[in-house]
Every structure is written in structure tokens, then in C-alpha cells.
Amino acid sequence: MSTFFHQAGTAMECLSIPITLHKESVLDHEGREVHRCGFKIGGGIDQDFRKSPQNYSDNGIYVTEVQENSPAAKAGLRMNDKILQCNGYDLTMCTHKKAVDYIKKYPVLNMLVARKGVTHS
């Protein structure tokens, strides 16, 4: 089974790319410190991937945007990367909100991602 046609809850074997992202500390419009990572995600087991504007083929968590010169861009994250794990947490079987909350929680993200054309044939 391909990493990009994975059904949540089933085992998969694939190559993955390790990405370590150190978030930037910035002040928001109210002067509070926030940690910025510079990417957006889509997908999740609660989403219908067939309605995705990016035409994803499963319910995984995918990178939908990487801001230029952001911590994500500097770490090597790319648009359409599929995030398999973040700090050891399995993102192949989680909802969109859980993935967002988990990514927001930590100042450093140690991720494993799959990338079309690199981690599968």
C-alpha cells in the first residue's frame, strides 16, 4: 500500500524524511509572545479528502502552505508533504483539529514526512 493511499488504522511501510523545525518567537498584535512555524496543514480523519482542492488521495495530514523564509521553509518542509509523525505522535490517524493543536503545542517540531517522488516510487 502506498503512503499516499493509506487508510487510517492500517499498517504502512515507507521511507520518511526527518524534519526538525525550531519555531520563531514573535509578538502578536496584543504584544504577547507566540511561536511561529510558517506552515499550514489540511486533512485529517474527520475531513473528506475527495473535496480537497489539492486532490489528496487519503485522510492524512498534508502541508498546504509554506511561507517564504519561515522556520518551516528553512527546515526543508515543502507544500504537499504528508506529515506522518510529530514529536513521536502518529498523525496518520488524527483529526485536523488534533493535528493543529499538537503542532501549536511545542516550540520544536521533530517531524517525519513523506514526499512524493522522494519517499516512494
Contents of the next structure:
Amino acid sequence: MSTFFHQAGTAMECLSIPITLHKESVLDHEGREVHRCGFKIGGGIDQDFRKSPQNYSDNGIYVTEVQENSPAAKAGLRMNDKILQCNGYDLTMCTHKKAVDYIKKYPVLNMLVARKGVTHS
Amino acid sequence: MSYQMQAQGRPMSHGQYVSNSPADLPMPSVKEHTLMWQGVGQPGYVGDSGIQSGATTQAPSLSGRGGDDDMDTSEGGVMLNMGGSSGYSAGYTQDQVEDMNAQLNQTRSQRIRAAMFPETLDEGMEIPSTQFDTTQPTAVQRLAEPSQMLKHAVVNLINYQDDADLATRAIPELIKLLNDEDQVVVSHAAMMVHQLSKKEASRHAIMNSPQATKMIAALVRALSNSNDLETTKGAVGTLHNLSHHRQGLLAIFKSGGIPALVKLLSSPVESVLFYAITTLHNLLLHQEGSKMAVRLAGGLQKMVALLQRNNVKFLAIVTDCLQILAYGNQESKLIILASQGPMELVRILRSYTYEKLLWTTSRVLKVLSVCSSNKPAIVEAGGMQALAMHLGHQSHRLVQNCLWTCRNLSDAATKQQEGLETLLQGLVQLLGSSDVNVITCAAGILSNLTCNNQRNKTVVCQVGGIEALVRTIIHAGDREEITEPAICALRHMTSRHAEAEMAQNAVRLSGGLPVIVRLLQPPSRWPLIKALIGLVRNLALCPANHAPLREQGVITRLVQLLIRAFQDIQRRSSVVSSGSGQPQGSYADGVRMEEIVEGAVGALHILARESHNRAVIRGLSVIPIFVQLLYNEIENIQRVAAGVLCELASDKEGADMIEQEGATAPLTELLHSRNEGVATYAAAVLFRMSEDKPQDYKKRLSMELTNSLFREDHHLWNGDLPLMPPDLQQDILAPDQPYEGPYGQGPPSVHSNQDGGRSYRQGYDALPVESMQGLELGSHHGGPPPSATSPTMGMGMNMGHSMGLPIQSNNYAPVDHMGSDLDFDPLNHMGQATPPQPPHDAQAAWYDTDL
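Now the other one: the form predicted together with the partner chain, given that the block above is the form predicted on its own.
Up next: the whole complex, starting with the chain shown before.
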């Protein structure tokens, strides 16, 4: 359970689920082409997890919403997953903005994700 | 033994001997050996066998010394019977009596033989019965059955020993044959071993022999290597028979039988399959270490595949195996999920009616339903509806398991789900059950399913759920495991759906109000009280409930609870401030006192819409506490406190009392709150308090209010129109001063933004409770912590007399940042999901980003 009570910066070892997400190209409201993932993240070492409505227990990056039929849903991402790594970047110790940047960077995301009840009982 | 044949045809049945048979009894000469056996012609033969003579016969129980006594008593008994029960006139001569005795003796052996060895009698031979009274059996008759049983036991013992000897001698030879290269030889050897294993003695011989492991290893090898059906059948049949005993199980386990048996689960031959699964079942039930072995051998996947067969008894065994394997083992549950287990199990529940199968299947689903990955799969496969089909079943264990499973699943089933009507109706009916466990489960499931789900709420109301719940609560008395979920369910159903108002009335009409207020008293614990406060608040939304609630004394009680919770918070924060460390919320029974405060003040806020209630509240001297609460750091608490003061301030006396408590200062502070609701309520209170102040004061106040509410960097929610109530606005627009503010006139728009996610809503819908780990009847509460919420801008309307709108909450997603130019087209922004920008505050509370 220390996966979800992780002190950022300390070493941690846990099982994880690999998820490969292929973003889809959509046009945003202004007509520009963007790569959409279809999920929302919250958290980060600059945030206060105690104020999270989902009651997260540490400063990791969490998936707070997965839209239906989105690339994220199809890739197997679920709400409240904690993203440990994305394309090699460590998301257990980064700010919210940095996490957003890393995720937006590439069209294909190879993520390692921890999920309560699955990667640990 | 030698004998002399006496004359044929012994004298029988003469005289007054009562007999049901004709006087003449033929004694065919084929009965010689029986005569011999009787000892006829022996010296000392008195006409019967072992009783008198004590000669060794095969009737041990009637031999020996005791025989004499028996003889005597029985004879005496016979005499008595003869004399008494049949009403025979007394007066036999001694000769006649002796004569009768002799005849009795002669037939005695026959009677006894008939009793013990009926198979040796000839057909048609009739023995005179000595039974004089048909209701009273004779001694021989009474002893007939026990002696027959004894005879069988002795026969068995003799055979047993024979079998055991035979088997012991044969085993080494059989082992050699089983290991032979020639398949035909192996096949015959396997069949022979199978035959041996059918009988108990030889079976034990096999198991207890020092070469048992070798034997079983040979069988297992034969199983794995042979393609021949007979060999397989023989081997697996043997293993099956051996698996009924502990040593057999151990031997099978140690010889690596499990992988071989699991392999057999793919066999197309039914008998092999049945033997294999039954053997595995026995191993799983009784042998340590089997579970791990079966899992390692890939047994789970095969068993799930077997669920497609349609023999109900077979399926019952398979599902029981799955349940044993999955219980407490996360990995197994995931494997079952990956093999499409949930779908098959739900199909079984739908298709069959054999009770044992339904029961075992429901147990597997129960075990799976605590796994968060399996839960959605089961729900999607229609699990809830399938379980609902059996809620009315006669079998109690089935109903109980279905209920537990439903309860575990119910927190995952709230989102979707058309077609839950049957389930909901079934649950409402089960509330009337006499079993406490059933009621508890049903209430818990209803509470979860109605949480945040409009459709379910409406359905339950329509099937009479409110009345049923109120009845349940009344009957439950002090049992909080029942009352708490029931109250939560009522709380859900009295707000935010089409029939909410009907529900609020229905609670009153079913006589629920007295019991609800009574439950607010001790010994109720905090979780229940918190739920009750939420329910009271919802009930107070209905004006017809105001007077009845007041008459029950709910206001007084709410104020008591408020005071107690408030003092608790004060005490804790003073302890913290004197010491060091972070102030955690003050918890009691898992409920934070801040939640109680917020709930109670919120309920009082709604109750204060009615003027009599306001008078009561004023009389309870609680206004100082409200004012104190304005200083609290939690925005929700500030909001409800300002709200209740706003209501109270609508009366002159109230306004005066508020001002006397020095509320002006904190309220002025709150004008600058970034929470719109807080600011608006604060403004309203200040405005009302200023009614009879001098004009210039009013003007200054207006300016102040305008500035604070309309200032540049204040977050305006979707560019909504006037935040001021019409009357407030009018004052700002002093007649000789055209107000050139950036706002036009227009109807304030009311938005209800639902994307607050799982925020702590005003409807006091708690989060669905976590599923019951460990399948126990656990506690129910698991509400979300209160988070900082900000209400929608429904304030615009009707602030003059009451805050009529249900206040939604939109919490952590910060509102659209409009900057300096205020966009006045509410239609554009209605319901638009603009991505929230990070707020400019350096102190980012918590937000999420869309990607």
C-alpha cells in the first residue's frame, strides 16, 4: 500500500500495469489539430492532496476522469489510476504542470500505472 | 456332529396351543442339515438349538448361560401371555403345560432361524407364531433385527479381511504391470486397480501400503501418458475412490496427481471429466497445498471454460472449486476475470433453477465482487439483474449470498443501469423480512443504489420505498446497522430528483418524523446522527414539514448537537494551538465534528425559512455560535452560517440580535471571500441589518458592497448577471443616480453545474460506500470529506425572502477566469465545459487538467 502513500523522492518498488495510449487527432474549437488523450489528471508535488475531492493520499499524478470511448478508455486507463511513469519520465516526483507537459509531448504514451485493488490487494 | 434321525414329523401343535397355522406342519427331509444344525438327536436335545444346550451354533447372542434364564423368563413370559393377554381361562393341567412347552421348544429354533437367517428358510414353510398379543412382539421378534445386523457385520468382517489380504499381495505386482510398456497391459492393470479401489478393504490396503506413493505415481503416469480410454477411466476412477480418504488425498497430492487431473479437465469423455473434477474438488476441500497446485497447473482457466456445460450437478462442483480457489486470492480473481468468468457465472444464475448450483454460483460471485476489477465486469454482464431474480427464493442461504453480492456490487452500479426496477422492487419487499441480516443488506443496497442516481431514486419512491423504509426504521429501534443505511436511503430520496417533494411529504405521512427526531437522541452514534441531520435538512425543504418538525423539538436537538460539536472543535483547536503539530479534524466514530456543525447549521438554515422556527431559534441563544462560525476557516461552514443569519435577519428582532453579537465585522471580512455564496450571503445579511440605519450609512454600505462584490479580480462564475437581489440592486440605484455599472438589467441566470464530480453536495448524497472486504457485514458509512465548495450563482433570485434554490456545488474546478472584461452573455456560457484555468492564487488548492 505504500504505492499510494508514497513520499515523493523516496525509493519505491511496486507492481504496475503497462498502458499504451495512442492519442487521437481532433480539431479543437478553433479548428487547430490537437492530439487528444481523453483523460484528466490531478495532483503533483505542488498540489495539496488533502484538498482533493477523491481523497487521494499522496502527491502523485492521478487520473481523475476518463472520458467514454476516448483513447484513454480504449487503452485501459481507469479513473483513480496513479501514473507512475510516462515515456520514461518519472511522474511520482514532479509538479502538475510538468506532468501535463510530459503527457502532451508525444503522440503515443507508454505509461506505467498503479491501480488499487489490482496491482496490490 | 452325529445325530440320529428321529422320526419325521415331529409332533407339532396339538392341544390348546394357539397357532395361526394348520395343525400339520410338513417337515421336508431336505431340511436334514437344518435338523443337524439344530442338534436334533443330540443327547440333551430338547428340541431347540443353542438356547438350552449351550452348544456352539452360529447364533452367538443367544447362547450360553443366559440362555437358561432367557428360556425361563421367556417361557414364563409365554405362560403369562398365554394366561393373561388373550383372556385364556386359566386351568391347564401340568401335563398340558408341559406338552405346550415341548412344542414351543421345538419350534423355537425355527423361529430364531427365521429371525436371523431368513434366507435359509424355505418358501412356504410356516412356523407357528408365538405371538399372543398382536401388539406386543415376542422376545425373538424383538431381537430379530439386531441379530440380523450382527450377522451382517460378521460376514463383512470376514470378507474385509479377505479383501485386504488380497489387495496387499497384489499391489506390488500391479505396480509393475502399470509401469509396463505395453499399453494393453497397462490398461488391464488400471482396470483391475479400479476394481480393487471400489471395495473399502482393498482401498485401505492400497492407501496404507508402503508402496502407496509408487502405486499412485504409476497411476498418474498412466494417466498422463496413455491415449487409451480404458486406462484413463480406470486410473482416474481409482484416484477418485482414493480421494475420499485423507491418506489417499495426501498420496495423490504428493505424487503430482494434480497437474495430471487438471489436464484431464479438457477430456471430451464425460465420465473421465466427472471423475477428475470430483477428485480435484475433494483435494481442494481437504488437502493442504492443493489450491496453489491447481492454480499453478492452470486449473482456473479450464474450470471457467467448463462452465459452459449444462449438467447442473457438475456445474455445482465446478463453481464450488472456483469459489475455493478464488477466496482471498487476488490473482485467481483476476484470472477468472480474464477468462470471462463473470459472464458465464451470470448466465448460470439466469438459466438454472437447481438450488445448490445457484447457491455455489452466488458464492463465487460474492468472492469476486470484492475485487474492484471484477466488479464492473459483473455489473456489465447484468449481474445485478440476475441476482435480483433470486431474491424471493425459498432458500435462505441463496438469498443471503445474493444480497451480500449485490451490496458489494452496488457502489459500482450507480452510474448506469436501466432495468434495475426488479431489483429495487425486490429489495423494498425484503425490507419486510423477519431476518435481521436480510433487512440490513437490503437497506444498505438501497442506500448505495439511490446515491446520486435520479432514476433509481424515482423508481424506489414509486414502488413504495419510502413507506417501507420508514416502517423498517420504526421496527429497528436502536439497531444502527439497519437504521443508518435506511436513513441514508431516505436522505437520498428526499432530494434532487423528480419525486423528491413527494418523498418529503411521504415521510411525514408515514409517521416518520417522530422516529427520526427520536433517533437524534442518544444512544445514536455520530454516523447515524450525521445522516439524520442531512435527512432533516431535506425534509425541511418541504414547507408542510416545518410545523411538525418544530413540534417534535428538532430545532432544540439540532442546536444541542451543534453546540456540542462546536465545543469539541474549539477544545481541539485550543489544544493544538497551545501545542504543535497539524490540526487534524476532530473525529468521533469516524465523523468529523466539522461535518456535524455544517450539517446542523445547514438544516437550521432551511428550517429558518419559516417564521415560527426563526422565533424558536432566536430563543435558543444560538446566534452567538453562528457568528463565531463566521470566523471558521472552512468555507462550507462560513456559507451555512452566513446563510442561516441571512434568514434570521429577515425579521427585525433577528437582525438586531445579530448586530448585537458583533457580526458586522466578520461579515464584512467575508464579503471579500472568493467563495461567491459566502460573499453573497454576507452581503445580504449586512444589507438587512442596515435597514433602519441612517441614509448615508446605507449609501456607504452599498458602495462597499458593490466594490467588494464586483471587484476586478473576483472570480465571476461564467459571467453571470447581477449577483444582487433585485431589492438590493434597487437601493444601489438611488433615484437620483443612474447607476452606470458594468451590468445591465436582466434576469439572473441560474446555472446548475453538475461537474463537481464527487463533491460534497448540498443534497447530502454521500459517496456510495466501499464494498465489503472480507464479505462480512461491515459498517456502511463512507461519506466523502467535506471539501471546499462554491455554490452556483443561484443567488440572484428571491433573496428577499428565502433562498429557494437548491444549492449545487462546484468545487475544485476553479471557475472561468474572466479577467477584467465581464462577458454578459449568459446563454453562451450556460453549460459550456470550458477547461478550467489554474487560478491565479499562488496557493493552488487542488485542480485537474484536461488532456
